[in-house]
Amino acid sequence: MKSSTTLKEQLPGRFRGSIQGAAIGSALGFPHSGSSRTFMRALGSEVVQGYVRHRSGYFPEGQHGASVQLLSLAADAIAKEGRVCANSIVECWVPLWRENRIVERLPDVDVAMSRWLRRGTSARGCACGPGEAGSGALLCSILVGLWDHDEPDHLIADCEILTGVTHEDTTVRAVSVALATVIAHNLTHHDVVLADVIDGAAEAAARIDPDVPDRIQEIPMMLATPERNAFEQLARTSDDGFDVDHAGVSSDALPIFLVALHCWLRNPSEPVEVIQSCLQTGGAMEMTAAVGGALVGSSIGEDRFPQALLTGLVESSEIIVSATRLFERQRQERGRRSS
């Protein structure tokens, strides 16, 4: 049944839902990051019943990971500038490293940001080079999907600007564009249209990397495949020695995106089930659940998430403010251009 409210009326909630969903997925996964798929599956539904303290004891319940720090600051930078600007984003991120305020180490992003820190925000060539396919900054691409949902001609260029801060690798860039494209689809459609989601993501990715679209096109078939078999297929990497069935998802951007997309498309309107499925993949499940949370949040808005998970987030009010500010500036910019 379609909602009685219009997409325009739902838009603020979908903006907030995307960013809050990412934060919820990250916060539920952060305490267990790196745990095996076997262990996470053994936890069952317990993993989404509430926040727990990180096993180190250093972080409170509801603490999200560093990817959400980057997401929130990038949202503020885009809202402030009224556009996606690499220098502004770098300026917002650098203090996290200069003042050692980053929640956790993100190996791929650390490499890029250490260069920005040494060379200054006006430098060039600071991003990780080809072959570095990490996912540390992948979550930020949802912001481009939100910002450019009504201007698809700008989406790829803006995603390249944002992703280029940390990565040159074509796989990472193609995955980022694909994720942004799915987010944009969710903001412009009442319902999830599988063919449009897959074809749109694959077509966008093909503009950057020739191999990523084929992997995306595997997903419809995987939806009719037993979960374990589907996971092994989608989570596979170029490292034949990596045991995805036991260890879980690697930290590479492509398997994280594919697994999260699959988890979401299996239950596109059930946020708890989507996030639980992502968490049960193990390994880099914090990022997988963050991407899954963003996908489901952008398609249903914030109201379907359990209130306890929304309010229990560390810095929950700041996250809402960042999302609201981004929405308001996006609407302001579109109004200015059309006047």
The other form holds:
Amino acid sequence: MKSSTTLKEQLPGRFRGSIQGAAIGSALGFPHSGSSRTFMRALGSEVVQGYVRHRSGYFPEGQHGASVQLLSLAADAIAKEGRVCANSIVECWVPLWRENRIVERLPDVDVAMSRWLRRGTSARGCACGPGEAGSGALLCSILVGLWDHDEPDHLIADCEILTGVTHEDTTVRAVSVALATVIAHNLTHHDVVLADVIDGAAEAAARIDPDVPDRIQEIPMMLATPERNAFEQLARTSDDGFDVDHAGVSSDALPIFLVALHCWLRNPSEPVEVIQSCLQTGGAMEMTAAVGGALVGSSIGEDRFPQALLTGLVESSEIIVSATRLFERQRQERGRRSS
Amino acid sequence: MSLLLGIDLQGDTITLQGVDRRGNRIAYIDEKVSVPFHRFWQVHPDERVRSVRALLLHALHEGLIRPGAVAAIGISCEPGLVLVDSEMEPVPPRSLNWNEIDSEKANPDEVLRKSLEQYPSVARTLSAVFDLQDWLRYRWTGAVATTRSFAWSSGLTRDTSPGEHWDARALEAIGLGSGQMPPVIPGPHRIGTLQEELVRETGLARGTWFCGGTEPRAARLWLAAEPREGVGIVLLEEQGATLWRVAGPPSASTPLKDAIPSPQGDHWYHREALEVSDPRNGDTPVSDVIYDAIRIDPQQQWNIDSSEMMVSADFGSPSRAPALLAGIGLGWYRDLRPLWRKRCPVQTLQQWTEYRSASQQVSGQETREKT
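Output the structure of the form predicted in complex with its partner chain; the preceding block shows the form predicted on its own.
Shown next: the complete complex, the earlier chain at its head.
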């Protein structure tokens, strides 16, 4: 069997790795979502050894969170349209709310989607306004990184379209662009070069928000500081009353992205290590682990994830089909444009 | 001691000033924003509301302004445009593709016409068309109103009563109805009281009035000189020196940019000349006019007869007009003449220079003593 060595040959695996990595991180974190940092650290490596049932008892082992539902449907919408189109993404998402199939509440996305439901998919401006910095739809921006990895000129515009469905906040938009940029970087480079990753993400985010790039630039220094200090620095929020050391990461997009990026950069080629360290941050760990899983999956591909985690996912075949369809449509669109 | 809080959104700066009953500035704080206010199409209006609220909270936490002392709030803001949907939420600029506007200066009236032409469905679902300051006031008080400055600059008011009453035909031509436009209220009038949420967050007194507002240039012109027919005021701005004269309402053919309604609505300022002699460059000052400027370079050398040039009370500093207009709304200044003659009198450039050097010496001495 021929080994995959070139980036071109690795590309399908990295596409699938991103989406499956996100789903694995989400499924491992979903049962424990909201647990404290102390509790998660006490679980140790047990947390990544296999899926467990959600404490509510309503969901099977391997059930991922609502953010992966959105991710999978958005991937289908992009593959169907051949471009990032807000209306078609909304049309794919609306049934989740109309038929109450969403597995958990995402407060920020709920607000936006209830407006879309009331006003119809052709309405304009249903997104949450500035100040709503939740991370409900953050994961979807990895699709833009995958879709536009070879067309960086379109990346920011497409990310703005996708994020604009649910959020108007400049921090969320800047974080989404930064995440998409890192994913695109991983798909176009053999190795992770720290300076390139950080500078690329900061530069892209700077086009939307002046503060996010400064926070991203803190990460290289944090790699050399003790994990606890780094975590407190990266997970801090504007809300002084939120105790990150105890409660873990808040549900805002910026701390989740920074913590996930930090966890990934500490072990960029070890998927289990990355997801475990994301889960041990507590709080909104489901989203943190999903972002961490997507980052590591986009840099190493799907093969390095434990087989048990890959096959144990609920709807694993649908996730693989979505990722494959997105990859093929992306290749088809690029071929059409270049010809 | 009660004070009036003036909010000024101009250029790339948010300014908050506390002014007492006598017109003395007793608190001042400003902060830069990343996108200037004239580029209103690039920023979600709620982002501006958040910025102003954050600066106010900072001023209160720092003890610059005592929350219980604020009696009323006034505002001046560069013209902007906020389209408010049927749920009284702003239509995000990006959803109307305003982020694709690439000109340096786009007027709100042009943007409004083009947007409604491009998206007729948006026009049908709009609840209101606001200026940025109207949106800020709405968020803080829940009251729907706009100013004469916005009404005039929209070009949608009747020729017979410019800047006062909406013209139903002009509105119909762009797909709007009269019911979608907010009522036009003179600048100093009381519009609404602060919402409970803001009261809880800031500690400002329950029942604090938020008054109508105006645009920064109108505010400066209004406070610069007592508005008698024919009085000339030269505004020294970055772009140059412009001469404005107090007169009656404009005719139907007057371009929108050549006239500004006074905040009170009883007179107008007409632009007489775009480029007049600029004393900052050593030109001889125009006689019988009053000079006003928001900013004067501290290193500025005046190679002119400084006893001949008359300058306004707020020459070289942010205008106190937004705060004082709120005071008028509260009924603090029933007779306005003392405001221009006693509290904010016109002075010669020489007096202004002497006063400024004296105040700099005092502040330098205070700093040394503190050190």
